[in-house]
Amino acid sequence: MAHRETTAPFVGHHPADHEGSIKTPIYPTSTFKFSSAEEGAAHMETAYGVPGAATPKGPNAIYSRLSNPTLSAAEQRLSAWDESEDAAFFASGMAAITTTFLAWTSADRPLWFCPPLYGGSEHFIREILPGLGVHVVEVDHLDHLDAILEREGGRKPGMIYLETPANPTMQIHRIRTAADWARQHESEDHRMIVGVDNTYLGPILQRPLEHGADVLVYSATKYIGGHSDLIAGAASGKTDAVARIREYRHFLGGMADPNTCWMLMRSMETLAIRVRHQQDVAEQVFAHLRNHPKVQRFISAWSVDLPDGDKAIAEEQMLGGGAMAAFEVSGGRAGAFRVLNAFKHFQLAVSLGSTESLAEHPASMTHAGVPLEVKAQYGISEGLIRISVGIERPEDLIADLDQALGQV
């Protein structure tokens, strides 16, 4: 059997269906027609949940919203790199992290959260979710799952939600332990999601179905995307989780456009080669700033820097340790912006996963909204800088860096 690197680049596409072309066609149609009045209601009443909806026939394509030909082999060959049973892109990865929150949490489906999280998630689960009626339940460690359980008072989670490695402190969480608590716990009128944010080391550096995770998030902006020339985000995992996801989606209306998608469908052929080679890059970068007399902390997923309880975890879960790090300078804020301000080759700009090399300030960029002190709980200090690690020769960016150290 092939190699997943040989056949996922380029599953969702058919060259005998589309006049032998090599690449899909992007469909930038709003509505497509169909065969008979008869296949136009199975469709739309099956697409609407309608109970006893007839069995459609025909193209799936009904109306951009609910379905698009590029969208679709979008999501088949992202299913296809996470190996997973069903995806879905969404116009960004807020869209993508927040529908997946609104479809499988509710009044009573509570959310149970392992900080810290991207900026955005903080904000939305702590601000947003409370005023919608939603519960939220933050969890130290997975390791007290029974703990917080009683504590609330036997009143079970709709959905337990992660982020790891975190971003950026790079905490590492044992998606098994989630899983197998939300299997023992969870009954036939509950179903108990444990949802994975899957950005930072992606389907090639990362496996979370194959350790129990029901969903993968991701801002698809970064790795799949990888090039800082589109905006997307991506549910992906198991049929049920996806199906439901995607229904919400139909309503917020918040899928990815064709274009974005044939984006998308080109850059995750290349996708494996980008990270493997970036992470090749971040290993000698990493290597340099670990001892770099400027660099108080060193922060990063790789197996070297993590503290002894996580290390086994991450052998158990992880595939690399991928190309983001962060470091604290001297001088809180004041120092890390004479740094960022000197780069030459380092780009100051959030995101991450992009072929040119990033730097950003967590505290006042990428989780500025995060409450002071659970900023401070997680180490996200004045002082830290976030770097992401893209494909150019790692002896320049290691001048680069010395370079602006040398400001502090």
Ligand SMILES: Cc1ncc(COP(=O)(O)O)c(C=O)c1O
Contents of the next structure:
Amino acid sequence: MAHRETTAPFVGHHPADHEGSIKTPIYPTSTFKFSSAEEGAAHMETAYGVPGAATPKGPNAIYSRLSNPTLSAAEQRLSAWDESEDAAFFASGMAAITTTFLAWTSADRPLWFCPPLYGGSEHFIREILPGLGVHVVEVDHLDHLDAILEREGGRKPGMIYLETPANPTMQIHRIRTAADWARQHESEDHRMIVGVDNTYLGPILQRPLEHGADVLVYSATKYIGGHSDLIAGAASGKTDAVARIREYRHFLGGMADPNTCWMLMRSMETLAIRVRHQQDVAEQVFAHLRNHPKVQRFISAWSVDLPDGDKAIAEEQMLGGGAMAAFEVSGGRAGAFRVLNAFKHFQLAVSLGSTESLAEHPASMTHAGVPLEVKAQYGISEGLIRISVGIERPEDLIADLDQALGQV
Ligand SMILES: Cc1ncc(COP(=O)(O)O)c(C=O)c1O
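Right, the form predicted on its own is done, so what does the form predicted together with the ligand look like?
Once more the chain from above appears, this time first in line as the rest of the complex follows.
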């Protein structure tokens, strides 16, 4: 069988279905004509789950909030990269994440989560989900799941959610531990899913489904899109997990639009070469920064930078350290700002995973809303700078870092 890298970039498109067009057309339409009233009724009654609905025949598209050929093509392509059973694209990473939480948690199905998480996810969990009646439980370590269940009086979660490596401090969580526990504790009337935010490494460098996760969520704005020119999100995983998420997407209305899906299709052709090249550039940049006299602390998901416990987990479940890092300079916020303001090739902007290198100040930017004590607990200090390495020549990025670090 051909390699995933030979087939996945092109999955979802069949030229014969599109006048021989080598690329997938964009379908800028809100609705689709039925061939008969009977077919229309079968489609709509099936979509709404009306008992006894006839099986619809003909093309699947009905209405673009529910499905669209460009959306379906992009979803098949992501699914091929992840080797998942199904995938769904959303208008943003947060749309994918919040729809997943709403689909898989409820008043009697708590959400158990492993902080630290991306700030937006953490805000939704701590500030919004409890107001909707969902009990949320912080998991300090995945080895403590039994103790937490006891403390919770035996009330099992509907979902265990984690992000690994975590943003921006690179804590590593062992996916297999959460998955094994969920399999042991779920039952026929209590399906329990393990969700992993796989944004940082993406389908090329980390494959959580192979370690037992049920669903992955992505900010596709990052490596999957990869060019800082779109906002999108995705959920990808087991059939039942994604089906429920897609059902909620139908009613919450957070699907990705056809133009964005076309751009995602194009981006996913180069996913592997971009991510691998960015990782190669990062390897050289990180080797320089790791021992730089102006760098007080260097954090990355590369094995050499991880504490011993995390190193073993990283070797078990990660296929590379990726192209993200954070480093601390002296002088607190003022020192970090001097460096950030001096960059010439690194662009001063939030986000990550793009072709251009980016730099930002987590304490006042991506993590501005995180309480001070939580920032302190996770080492998000005032002198910390986060970088995302792009596709530029490593020697130019190193020279840029040297001159910017010369400011402190
Ligand atoms: C790890 C992670 N998850 C989720 C998100 C949210 O994605 P989006 O901004 O596409 O909504 C981000 C955004 O920075 C992120 O870094």
